[in-house]
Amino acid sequence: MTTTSGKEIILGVTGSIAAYKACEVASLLVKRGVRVTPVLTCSAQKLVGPASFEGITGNQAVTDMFDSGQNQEIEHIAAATRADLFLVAPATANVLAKAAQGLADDWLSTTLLATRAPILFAPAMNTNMYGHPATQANIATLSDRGCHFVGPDSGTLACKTVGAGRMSEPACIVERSMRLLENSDDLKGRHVLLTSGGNHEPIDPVRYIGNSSSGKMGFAVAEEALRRGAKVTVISGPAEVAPPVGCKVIPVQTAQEMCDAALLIAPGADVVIGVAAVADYRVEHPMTEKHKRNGNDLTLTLTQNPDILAAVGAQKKNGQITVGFAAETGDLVENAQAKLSKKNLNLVVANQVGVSDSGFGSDTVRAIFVDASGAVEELSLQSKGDLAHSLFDRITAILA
């Protein structure tokens, strides 16, 4: 039996075009042994029917504050009390605003106000609505109160605009829900610092040398640290995905900027994790104006960038945990072992790149743990979120 078997989730479905995906969310949750109570707002019912959710979950869908047969005085309070997690997927700008302001004008918003269970929102809305200062302020308010967020993702939306606002895929939402059901505070009071993303090393004002790091692995690590109660700081180079709400993000472009920020913050951190795909080299003398094609070959002189993890390891304080990620195309164990000693690390996560199901931009990863004692653990192909979960199991064991 899994640790989530027998748990109950209230699944709030609101009036986004992504409401149809909530059926898959409900189905995946049921398959994981979770009891799901579906709640559909009036707007959601214009897009999906309660019968679908009832067939999937085996439970009556709540569609109205005063459904017949309900105890109108206390049913929402009872549900709020017994729920282990309150998931709103999709979460519109409207429901985020109501939750942030404490409004309670229907069953969903009333129960959100009454529950003491963890709350997870999966936003889905037009890009401009998501980026509006009011929506961002509401998200910040809810995050400050301890609410959790998954997504939104970027892409082409139903309204044909392109940008952030698309609801995360059901599998990602369910994975995040499972972790919240297993929530722990084993990093409460700890400060986790990590680097994430890649670097852009300028050639001239409009061109740069970079790599295809998406930032997905780093942000999965940040999200897991947040789930465990840590204070999280992310030094992020350019990335394709948004960082999880709740962490402090320091945006940088170059490896030198990332190094300067890391050396400044690392002395106050309990755990330092180098997830970023740091550029090993930079152009020695970037051009100050855009280079024009002139028929001749262009020669660039490259110079080494600072080794961020080695610099952090050199000033490592007693009791501090340092972890490195090593993106490798081969010889994972040998390269990880070399990195351990060279950079004074407690643990190296050697992850395979250059294959379709692992590495930059993928949602899954093949990795090996190599620790300072010489122990090697090869992991099966898994999601980056699962890898982050396993990583912090190891880190908390070392801290203990």
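Residue numbers count along the first chain shown, from 1. So that the term is clear: the rigid core is the largest set of C-alpha atoms that superpose within 1.5 Å between two forms. Predicted, not measured: the structure shown is a model, and the values here were computed from it. What changes on going to the form predicted together with ligand CTP:
- With the core superposed, Glu24 shows a C-alpha displacement of at least 2 Å between the two forms.
- Core-superposed comparison between the two forms: the C-alpha position of Lys342 differs by less than 2 Å.
- The Cα position of Gln256 differs by less than 2 Å between the two forms after fitting on the rigid core.
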Second form
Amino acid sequence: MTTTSGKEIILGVTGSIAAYKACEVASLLVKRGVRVTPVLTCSAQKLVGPASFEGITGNQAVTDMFDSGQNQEIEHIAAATRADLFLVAPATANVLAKAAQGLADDWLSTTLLATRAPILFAPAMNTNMYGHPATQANIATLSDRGCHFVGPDSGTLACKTVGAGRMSEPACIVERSMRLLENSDDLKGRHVLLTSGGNHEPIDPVRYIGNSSSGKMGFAVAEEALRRGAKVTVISGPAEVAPPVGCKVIPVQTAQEMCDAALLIAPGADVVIGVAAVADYRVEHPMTEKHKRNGNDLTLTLTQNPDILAAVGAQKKNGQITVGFAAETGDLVENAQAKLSKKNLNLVVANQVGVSDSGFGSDTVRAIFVDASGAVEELSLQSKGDLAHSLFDRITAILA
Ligand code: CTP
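Moving from the form predicted on its own to the form predicted together with ligand CTP:
The complete assembly is shown below, putting the previous chain first.
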């Protein structure tokens, strides 16, 4: 069961033309029983007044860090501590840059630093500003730190350009907020095991065959499982990012090591998810001494690694859920269906690789759920954290 009633949200409003839509966001949140503390930056106040937010929320809008009478220099810490969610809608390029850098020069940016609540940004800006490498780098930094994003949508913007940058619809922002507020105990008492990252298959003591898996998707899945109260074990091959705090990490290098660990732990797991980009082949006879360049070409014989998920699927116990990720460049659904039956899985997340906004290393992903009942659901481009959220909604539905 989930409940969001009585939860508290700080609604940060910054100086985008979409600021007027923040009133509707506030109104929809209040209708869902959430207590909303509005915070308006100076620029936001040039576009929309605090009185509207005060009327809608019944709470005093925070407008000035040093407004005597509001005692806000103390209150910003109190509100940041109390909040269950910090929503910034609309979020300008400026506030994203400040948050990414840790700047604290007004109430909103100061409180963003002080809060320990989840943070959700709803970006809204001109297409070129959104696409600028600086903004994209700031979004990547904030995503890596665990911040959530909703939108932006594409369409005709206030500046008459067409493209990405329009703030998501208020209803959509509120739905995302509700999900982040939900009580997260639906995996309490469950053990989630996942493989994550890539593999290094040795050629000799100093060289290996590897792939470009960043580990971001696996760790997003681990984080979501932790948020829902699960005990989480991650068998992690080499990764670029750090695992979330709270999970048990078993570091491995090769596919065989990953397989041995998975087969050992899987019998005690309720859910096994293969997020790892497993090396399908290894060097048959890795050299024990460093190979010296000797003027000749080098031929390596590769031999197949075990299929870890198929091996787990073959010993699957009653009620256990197994899930695979299928990174594909084409025929996503057909390939996912084939893997679903071959590996005895309940669900496959087919994700598009080979495009810039999805796949290895990117922060966003285009995915399709294909399940054992034959259902196919195509998801919109979204962050890896959001995909993990939708994935566990599916998994908990199957477990129930
Ligand atoms: N997988 C696995 N062991 C392997 C290969 C893949 O456990 N040796 C898992 C992955 O973690 C993923 C799923 O199986 O969850 C699908 O992986 P993918 O690489 O897409 O499929 P393969 O079975 O390797 O098939 P192919 O590479 O030919 O598409």
